[in-house]
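Listed next as C-alpha cells is one chain, alone, in the form predicted on its own.
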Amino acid sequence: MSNSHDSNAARDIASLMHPYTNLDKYPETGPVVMTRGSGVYVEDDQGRRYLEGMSGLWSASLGFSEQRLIDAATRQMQQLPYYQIFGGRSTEPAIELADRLLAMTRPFGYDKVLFANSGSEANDQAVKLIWYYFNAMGQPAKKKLIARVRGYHGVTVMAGSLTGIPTNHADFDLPVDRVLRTDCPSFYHYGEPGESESAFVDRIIGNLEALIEREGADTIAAFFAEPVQGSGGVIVPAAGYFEKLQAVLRKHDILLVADEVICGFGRTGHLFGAQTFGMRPDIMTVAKAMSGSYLPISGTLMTKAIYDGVVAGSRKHGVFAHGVTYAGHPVCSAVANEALKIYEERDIVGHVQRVAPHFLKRLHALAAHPLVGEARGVGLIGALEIVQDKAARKPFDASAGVGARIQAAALENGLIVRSIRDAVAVCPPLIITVAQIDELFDKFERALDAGLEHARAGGWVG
C-alpha cells in the first residue's frame, strides 16, 4: 500500500461511518478510496482503474467527467451559490428545472414538481402529499400505503417503511404503521411449480385484491412501485403485471406512485420506466440521474388533481407547511438542467436503445454459467441470480459468501458490480460503448469463475 493510501485508510477508519457496511468487520477491511473519474472509469488512491459497472449507486448516468455539468455548477456558484424557495421566493434555475421536468413528463399529465435532495426524501414527501390531499378531499380515513416485498424506496423513517427488505427494518423499529405489504412480481422467485407466468400474475393480483378487501379500500391511499425493483435484486416485473395492477387500483380509487429514482432518464430504454411498462402514475419521484448525480437533487411530480387538493389544504391552514432548506438549490438545479439538456441533445435514450441489445445479449449468455440461475435485465440494468442448485433454484447459504466473493473478484479484475441478496447487479453509465460493454462482461465472467472456485473450495458445489 502507498503511504497516501495508508494515511487515507487510517483516517477513514478512525472517523467515517459507512452506510450499508458491516461496521464490525470494517476496521479489518478498510476503504477503497476513489480519487478521480473519467467517462465510465474511476481510479483509486493506489492508481488502480475500474470500469464503474454500477454508476456509483445506479446514478452516475453521464459518467464521471462531463465538463458541461462542471461548468454549469461553476457558473451558478459564481452568480448565486444558494437561495431558498420558501414563502414565494424563487430562482431562475429552479424555475427552468420545473419547466423541463413537466415538459419531459407531459405524457403523464403532471402539473407541479416539489423539490428535495434525495430519492428517500422524494418518496417521503410523496407520502405527506398523499395524506394532505386525502384530508383536503374529505377522505381522512385513506391513510394506508401498499408497497411490495423486495421494493426499495429509501431509508428515511417513512421511505424505509415502504422499503420491503428485511435488513432495512431490523432493529430500526421499522416499518411504521400504515404500510401494507404485497407480492413481488418476480416469476423466477415466487412462481409455483407448474404455474405459467400469466397464472402467477393473476394469483398475485388476486392476493392484492384480497388485501384491499380485507383492509377496506376506503382506508388505502396509494400503492408505491418501482418499474424495475433495483435494490431488491433488479426484479423485472412479470409480463402483464402493471396492466392488471392498475386496473385494480383504479377500481378502488387508490393512487399509484412510480418510484423512478433508478429507472428515470433513460435507464430502461425509455425516458422513464413507467413508459417501458405502461404505467400511468398519479405521482412520480425522481432523483439520481436527474443531475447525473453530480449534485444531490430530487423531485416529486404530481397531477393537477393532487396539486389542487394540496392547494385546498393550504387555503384551509393558511400555509403549505412542508419544505427543506435545499429544495430547488440553484447550483443543483443548474446542473440538473444541463444534464437534461444533454439527454436530449445527445439522444441518450436512443444510445441506450442502440447498445442495450448487446448488453442484454452478453448478460443472458452468462445464464449458462454453473453459478447462474437466472440472467435478467432491461435497457442498461441487469442482474445474475447466483445459485447453488440451478434446477431447484436454491441459493447459497449467506455464510458461504459467494456473492461477496464475486463482487471482490470483479474489483480485483478492475470492475465494480454489486452483490445484492442472492444476485449480483450491474448498471453502467448510460454513455457506455459496445466495446466497454464487452470489457465489462469479460471481467464479470472472470469474477463468476472466481466465485465458482470459491464455492468448490468450500464444498458447496461439485
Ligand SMILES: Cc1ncc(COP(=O)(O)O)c(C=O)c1O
Contents of the next structure:
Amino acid sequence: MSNSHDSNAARDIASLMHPYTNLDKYPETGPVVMTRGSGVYVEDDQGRRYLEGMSGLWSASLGFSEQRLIDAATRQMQQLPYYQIFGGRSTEPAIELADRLLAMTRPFGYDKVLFANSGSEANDQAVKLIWYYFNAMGQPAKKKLIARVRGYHGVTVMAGSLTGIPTNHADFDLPVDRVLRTDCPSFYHYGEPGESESAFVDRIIGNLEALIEREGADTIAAFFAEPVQGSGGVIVPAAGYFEKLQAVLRKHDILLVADEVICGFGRTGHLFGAQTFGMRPDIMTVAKAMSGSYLPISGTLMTKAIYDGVVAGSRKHGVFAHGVTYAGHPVCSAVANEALKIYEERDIVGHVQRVAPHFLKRLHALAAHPLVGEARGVGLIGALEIVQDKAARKPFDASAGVGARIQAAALENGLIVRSIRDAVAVCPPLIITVAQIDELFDKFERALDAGLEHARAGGWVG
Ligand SMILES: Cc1ncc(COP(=O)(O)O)c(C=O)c1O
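Let's compare: the form predicted on its own is above, so bring in the form predicted together with the named molecule.
Now the complete complex, all chains and molecules, led by this one.
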C-alpha cells in the first residue's frame, strides 16, 4: 500500500504542477493522493478515509459516489460522446440543460444561457457579453467593472482581475485596467470601533457612490458580486447590504452580475444565493454544483434585454464571434441535467434547510474556542476566523502557521477543511446528514485544539 503511495508521490513530484500550492516547499510535503469516494467521504492511496468538509473545491454537492450521475455520463458517452454547438449545431443534452436552468432561475426571468467549462470562463464571458451589449446599445464608454476586496471570480486574465485577492495579482501583472475595487461587506473585518452594522453598510455604500461619481457612471458597465464571498474567507454580507447596493446600481444604470459559482444550487439554503440575499442580478454565472462537479461545465445566464443587445451586435458583425470547443458538451450537460433532476426529486434545498440549523449551531458553538474570533456561515457554508487576540480581532502573523496547523491536524483526524487567509472554511456536500455534521465538528474541534497547542508551543498565545 505505502509502496504505491511512494511511487505516486515520486511521480507526482517529478511531473505534476499543482495549482494553488507553495511550489518551493511542495517537494518536501508531497501529495495526498485520493483514490476513491463514497458519499461525503474520500479515501487516499494509503487507505485513509476523510470526511470531505470542503466538497473538493466548494463543489461536489452530491458527494463522491452518486450512481445516477455516473449512469448519465455512461449513457451519453455511448450515444454521442462529443458534439459541438457552434453555427447552429446542437445536442439534446445541451438543449435540455438550457431549458432546465431557465426554469430553475425563473424568479430572475433570464432569457438565455451561454455555456462554458469553468467558473472563470463563465465570468470572463459575462464581461465580454456586457461590453458587446453596451457597444450595441450605443454606450461604448460603459466599460469599467466594479468588483470587491476579497471577491473571487476565478483566475483567467479577466476573471483574475475581478478577483480582489492580492496573491492572485502579485507578479501575474494583474489586475488589467477597467477594474475598479470597492469595499468588502464584512462587518467583522471592516466595521469601525463603535460603528453599528447598518452604519457600516451606509459607509461602504457611500464609498461606492463616491467611486461612481469620481469615475463617471457613464463609464461603468457592471458590478460583480458573489452572494457569499467564498475564497475571500466565507464573508456573509452585512445585513441590508445588497438592498442598498442595488438601489445605487439601479440609479446609475450599472448591471449586477451574481457570481453563483459556489452559492448556486442550494448552498445557502435557497436554490440561489441571490434569493437568500434578495439580489436581482442581470447576469448570473453558475458552475461547480451544476454538475455535482463530476464533469466540468459552467454557464452565464442573461436577461432578455442583454440578449437582445447581443443579437443587435451579432447582426452588425454577421456573427457572435465567441464560444469554446466544449460549450454545452453533451456528456457534461447530461450529467448536469441529472444533477438538476436530483436536486428537485430529492428536495436537496429542503434537506439543506433541515440540516443547516444544526450545522450552524455546531459552527457558532466554536466561537467560544480561544482561537476563534468569529464563527460565520449561512446554509451549509461557514468559516472560523482564527485570531491571536479575540478582543483586538488580531490575526496571527502568517509565519506562525496556525491555520495551516489546524488544516493539517484536521487531515490527521480524517477531516478535510481549508485554511484561507486567517480563516478556516467548511463547505460539506449538501447531502451531509446530521450525524455526519456532528462527526465533522467533533473533528474540527480537535483540530482547533491542536492549533491552540501549536500556538502555545510557539509562544504566540499564553
Ligand atoms: C465564486 C467563484 N467564482 C468563480 C470561480 C472560478 O471557478 P473555476 O475554478 O471553475 O474557474 C470560483 C472557484 O472557486 C469561485 O469560488
